[in-house]
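Single chain ahead, written as structure tokens, the form predicted on its own.
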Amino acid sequence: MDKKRLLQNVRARHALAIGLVLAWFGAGSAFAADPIKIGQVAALSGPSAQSGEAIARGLQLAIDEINAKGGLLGGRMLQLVQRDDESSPPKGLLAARELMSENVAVIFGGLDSPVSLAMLPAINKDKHIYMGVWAAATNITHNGANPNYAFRVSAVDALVDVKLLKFANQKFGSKKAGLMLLNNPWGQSNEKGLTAAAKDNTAITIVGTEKFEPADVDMVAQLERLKSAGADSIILVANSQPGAQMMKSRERMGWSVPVVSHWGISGGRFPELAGPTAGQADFVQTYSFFGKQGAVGQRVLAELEKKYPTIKGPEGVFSPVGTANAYDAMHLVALGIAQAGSTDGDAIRMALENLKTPYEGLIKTYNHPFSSTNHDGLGPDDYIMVHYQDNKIVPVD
């Protein structure tokens, strides 16, 4: 082989090697650019669809902020992938399995505790992160799994129940509470929590417990029994549709007993369905866009108004708890992914349990919000009481 041909062969081999190296780096860059998928399983249709949309707004707002700063893990953008559970536990489980097969980094849950509880065994088994932002059943995070991949930035029934009884006593002077509970796992969780809370609060006792189905439209019989038992307040645990039917049954009776409710009634069209007495139910929330806002609250409200033209002030933010909880939770998850340096479920779990970076959120400043024994980022000091004023959710005076 002459020198000229030999030189051509050497140059060709060098060019091929350089091409392979460039191709390898190019593939690596393409991989680095793959989006990090963020799953959401929530009610996006039906009576509770408003709750799913509120959660989606909070998630998307946080995702937009994170992406605007360059994303995570070397420039990977976050992408929201949604599934509608229709408030059905079997459909929620199917949706969670679909999202896990698509390698989402985390699954954000919705309003309905029974749906979240149905999903959790599969999520824990598959070592994916579940982040609750509304469903409050105590055993969502206290589920007995070890390791446990369920976290939450939301209220917890066991703590809410203490708040509800204390508020009924202090606000209305109630000494005899009657319970009106949805007949499902969420209602059961609160029955257990309220019973325990009453044992620790000697100022108020529970004089009766009544249950109803999600589709019930007449609850006069249950309310009559509580009235006969001497109830001077009603503790309500329901979503918007059955909660509205309870209020209408109370109205038909002409009974003006105070109603203190869990927050399920804020996840749908409660004012429209309940009618004139909707504002007579005080309920728990974790955030309100009314009143003086901190720097984060001002920024979030401004971004909501910019992104959603129907929002023209705090009164336009429907189901605010869903938006606020989801917004803070998404930022905490992003910190976990960044600290873990990975989208692996086990790595994110360990990072969330020991977050090193404080986060100034919408609801509060989170400083080591989770641990290996506590996966709930909010406590009773983070709850406020509100009620409807027309369609607006405003703090109780």
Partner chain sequence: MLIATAIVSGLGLGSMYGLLALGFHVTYAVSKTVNFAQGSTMMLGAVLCFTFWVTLGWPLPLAILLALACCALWGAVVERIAVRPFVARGSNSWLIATVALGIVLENVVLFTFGKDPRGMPPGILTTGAFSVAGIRIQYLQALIPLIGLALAAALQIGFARSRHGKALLAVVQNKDAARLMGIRVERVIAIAFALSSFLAGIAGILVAPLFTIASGMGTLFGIKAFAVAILGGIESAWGVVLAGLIYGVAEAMITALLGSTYTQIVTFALVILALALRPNGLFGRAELRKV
Given for the second form:
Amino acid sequence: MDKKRLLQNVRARHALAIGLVLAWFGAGSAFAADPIKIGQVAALSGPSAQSGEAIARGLQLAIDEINAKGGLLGGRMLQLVQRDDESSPPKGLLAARELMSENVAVIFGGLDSPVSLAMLPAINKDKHIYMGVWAAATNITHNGANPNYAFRVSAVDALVDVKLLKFANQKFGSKKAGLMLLNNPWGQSNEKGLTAAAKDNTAITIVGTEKFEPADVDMVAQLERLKSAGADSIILVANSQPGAQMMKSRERMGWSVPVVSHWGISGGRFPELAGPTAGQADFVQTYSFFGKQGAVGQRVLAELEKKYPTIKGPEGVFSPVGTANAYDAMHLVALGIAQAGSTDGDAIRMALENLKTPYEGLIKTYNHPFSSTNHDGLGPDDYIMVHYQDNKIVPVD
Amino acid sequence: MLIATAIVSGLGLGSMYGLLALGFHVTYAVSKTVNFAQGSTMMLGAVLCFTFWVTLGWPLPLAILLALACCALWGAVVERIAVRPFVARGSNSWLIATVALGIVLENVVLFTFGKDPRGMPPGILTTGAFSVAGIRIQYLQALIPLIGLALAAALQIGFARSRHGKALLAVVQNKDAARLMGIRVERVIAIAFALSSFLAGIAGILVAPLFTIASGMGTLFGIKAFAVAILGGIESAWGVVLAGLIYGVAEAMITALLGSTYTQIVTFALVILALALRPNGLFGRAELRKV
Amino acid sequence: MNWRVLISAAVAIALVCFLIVRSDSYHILIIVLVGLTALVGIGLNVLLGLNGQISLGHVAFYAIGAYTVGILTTAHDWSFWPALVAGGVIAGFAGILLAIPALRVRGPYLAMVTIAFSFVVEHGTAEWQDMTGGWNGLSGIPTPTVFGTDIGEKGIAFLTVALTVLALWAFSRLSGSLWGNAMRAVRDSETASLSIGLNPTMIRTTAFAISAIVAGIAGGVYASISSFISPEAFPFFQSILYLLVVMLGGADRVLGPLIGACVVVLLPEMLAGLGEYRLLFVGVLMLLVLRVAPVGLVGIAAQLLPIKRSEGAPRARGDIAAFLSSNAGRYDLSVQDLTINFGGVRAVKGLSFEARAGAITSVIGPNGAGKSTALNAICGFYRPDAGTVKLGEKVLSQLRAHQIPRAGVARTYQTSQLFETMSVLDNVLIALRCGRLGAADLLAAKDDAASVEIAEGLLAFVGYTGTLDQEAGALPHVDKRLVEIARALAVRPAVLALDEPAAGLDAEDTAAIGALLRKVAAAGVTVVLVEHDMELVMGVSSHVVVLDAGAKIAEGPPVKVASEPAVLEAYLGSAKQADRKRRSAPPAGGARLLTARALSAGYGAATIVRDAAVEVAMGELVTVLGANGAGKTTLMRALSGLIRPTEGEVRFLDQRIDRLTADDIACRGLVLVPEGRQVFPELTVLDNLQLGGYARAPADEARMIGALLDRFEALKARQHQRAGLLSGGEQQMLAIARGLMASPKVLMLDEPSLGLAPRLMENLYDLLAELRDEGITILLVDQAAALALSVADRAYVLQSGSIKRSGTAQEIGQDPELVRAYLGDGGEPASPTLSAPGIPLAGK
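Now that the form predicted on its own has been shown, please provide the structure of the form predicted together with the partner chain.
Let us now look at the entire complex, which starts with that chain.
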């Protein structure tokens, strides 16, 4: 056999395939970027797609404001690059790697804690900044890495849990709390947090912990267990849809126990889903566009209404925490980049840990929001308790 | 008390499983095939009913009838494009094909109906309730098992009494002999798929006020209902209905007694165990192997 | 493996390695994901492709592997490498565990078991918090080290490539090994695999275990590259993607999963704009693949390449006679008091006979006599309720089905049960080992020279003249029979049992089979033959056992048996017939209602009826006579549209009906009362009657049912009972009444007297005479020739699928060809015509 000709033949046949693959692999790193890329890895499809959209709105709003003022680092514009994590940790990891190879200055995370947790080892290793604006799992910022590149402007489960128990006790005089937790990472994270919080709070004890699946219809059995354990308040950790199922089951039993909830039930048409008793759940928020707004609040709402015509008033802002957190976090990151004078991860990290300029934001005025030991920009004092009044989220008294 | 309420809850959900499983039974009996994505058909019923009634503002009875008609039509479509071509060439790929079609349907609904889950407006069925021995039972909760059993009975009677029902039973018992009676077997199979989807649609509409309406609402229901159908011995109508009720009550009891943590693990492990011990289901008969 | 394959593979591997060296971490991860997906796909291909078992829960094994590595390397400080092995082993054990319930269930049931398993694993990992970290998962899983050096992402990528290449190589070896073919054999026909000694339980379990091990190892590598795992990394949907990977590439194709993985992983990444429509895309793609390209991309590519048909007909090689006699050992088969019940019915009653070594013993009898049942009991497919089967001193009746061939009994089936997707040569090769497969055979080539020599020799021995690499499913019918016999001989049996080997063969091929059986017997093998073709039976047997209604009614040498009155009566019916002459003059020159011309029909490759011509005129009663297996029922099924004729045309009421469906034909008034009555057992008598009139407008339904019930008194009394509870005679009456409900223009009856007691047969034929006299046109098929002739105007004689004679009932009754058609040439000397032993047949 004529090996030489054979080899040529094989080569020729593989040439096209090789060329195609090389072209595609090359494309990722081909462009040296003038704009500063801002990455977002969040759920853009599937049931949590709205959360990703809410975050994107907050980011875009802040980016537009910054770009309108001439960008950063001597006129470089900011540019949002989005990737869908499909709420799946492996996909999130893949997306983060892709964004890092495109040299984004920062990666904003989404709703799902496990996705953020899956991305973090790679992000810390590659020295990129991660900014959490929704996922509340405590160990996202407390991830054990040193140096740690994960920051967050959002609620932190451990802190929220302290607040929830305290509120149940103070507002409703509850001494025996029953936990109703979604059987997912978030629920499990809060199970830990609530257990720890109950240890430190002598006024209230946990008398039962029940879980339910995201697709459960009927939770009467779980509630009956809590009821027979003597629970006089329910601490709810769930998203809108399963949270609504919990409220409906409670209504079905005719049990008028107070419900204190994590922020999952905000947005996602909770009032429509939960029906008449939707307003009976008090829950935590970092921000509400209802009620009296400060100067920043008025401006942001006006801009949102202008940019997204479907938004007519505060009712139109779905998942407000996502938008609010993202908006503030983007501005903080911009300040960090400006102070660092570069898009280098290490430089931004050090700048953020020691932000010199105070930032008057939507949620509050941030004065030294981060330090080398604290990467969470918001604390328990920044949380507010709210409940639904028809379709409006209004602060509790 | 704990057990009594668990039974009430379990019967409600169990009859949903039973209805869906009855759909599996109907098509399996006439054609040895099923629409594996029965859960997405259930979702279709709920979504269409909601759209017609709430979004478009049509009268509720019309909305329900139209939604069910669409479900039935969808069933026939599934049979035509995801089952018949494969059966015709002797392949069992209809199983995956129906799963694929279910994925397509769910995603089409996701983009047309929207990603946001929706809720049926409250009505007297969900707000009203009565008490029996201290247990509060919503009207709808009591109604669902009744409707479920009534439908199962109606099916049974319809098959036994009506001309076309008997034709369907004839196809179940002996396809060739049925053909010799002039019964259009292919049409009967298509009708069985329509009927199966019709039942799933009813389940969807019934569960909608208790649940939330979204493109993914039926997936787990469909899987559990299939487990129920298999457990009941898919060839037996009463078997699957009974298995549905047993499954629903078992789920609620496990939650009530062991705690909710292990509900899924225990129920699915029981499914495996039951099939390992009784490969033809709890109420199914073994077939004689012919050589 | 030839040069081209090696060079292509080397180029591909080099290219991927080059890419790994040059890529950033994102592209490396993509390469790893493609590799890992391909790995799981290769594993699944063993299960799905080779073994034909579906798994909708394969992600569970992947998860088990990932968690094993995750837990061992973090909490227990194991090094990656032993942890990876442990991951594979534990996943493999899980696979074996899952195989236990999976063995007993099929199709949708199996799908359910695997789904349930994956749910249990998913929730198990979420709840077993101490070990798995629960929903929050395990983080900090280290990358592997080699000699103390962290190999990093690129190292893992190289590892993945190496594993994928290894798995592809191993799969291609497995695919070409005896194990691979054993898996395919179980997939194609579990029944036949038992009869060559394969143990389907063990083979299925092995497939599950291999599949799970590969998935587990892939999962272990995933844990290390991602360094964080949680239950959400292994969603149920992933299992469906794995199935897509295998099907898209092509099940049972070596490169299939690799191509599938490339598409499934790369396409969504390349088409980022697809975004949220990704799942829609997956669904549509799956449907498309299933509908348009069920053989997958690799399968299509293979079809486009020119097919090499190098090997010709088998050469006569090796000393086959010596091969056969080496194990035969001249054992007699002895059956004693064999009894088998089916749900209260005694299919075989106290049957005893001996089959001598080196001779051919035939078991014959009319339809439903219990011949095949007895054969199945001898071969271990049914456990007898009483009695024993012994081979020499060995008791066979307690062995399990797959042990019977190992004990020395091989068999063929009534409808050929070849491994249809395998080549002719492979069909024989797999049988040579008689199911004794060891671990060493997993990767060893199936076709070592010695085995091929014997297999080829066997194929030549049986007279197979086709090519060796021909796919068995596409063989002509006669070749299927021959290959099946070669396969049975390959287990080196002491006893060869054949179930109607001549069914559907023409005279020439039947004669060849006869010669072949003689050669086999001459090698010392005990041959047991169940057969309808009397020419064959009488020609080759040295001993004939006659069964009727499950009991032995005669035995002895063929000539003696053929002349025994009991045998003649069992076959032809009693020659004493009541007078059933027409009361009125037979119709003359009535319009032809039904005409069949040059009609051929059969099942699959088997042509049962050849070139038949039948005519029925208005008002006539025409009968088609013939022994069992002559093709009578096939003819009726072809006329009624239950099977589509392969050639010729059928006209009914001057319209062609041979392309119509059975229901359409029934609606036009050509109504068949099928063989075995086939009433709807769960429906009442009334419902059965009602369905009989389903095709017509139900206007006068009640009146007709009333009239029929008046006619059939026995049915009237039981009209509300389920038909399944009626006696055989009553069921036959019901079936006829049901046929009459359709107001047929021609009523066809297939074997109405089958299984009826003599008195009931007489009643039945009195009824048929009545119907005839009422002017109903009837086409009757019955093996009870004497009875049929007593009512018929005209008759046809069908033998081996062809019409041998036609004429008036009287002419046929006198024709010696008729007896020959039933009892072959062996019957001729003793009874030249049917009417000779007794009273003239046609009632004249």
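Residue numbers count along the first chain shown, from 1. Since we're looking at a predicted model, the values are computed, not measured. Think of the rigid core as the biggest set of C-alphas that the two forms share within 1.5 Å after superposition.
Hinge motion between the two forms is captured by two rigid parts, the smaller swinging by 11° against the larger on C-alpha superposition.
Superposing the two forms on their core, we find that the Cα atom of R252 is displaced by 5.1 Å between the two forms. After superposition on the rigid core, the Cα atom of M180 is displaced by 2.7 Å between the two forms.
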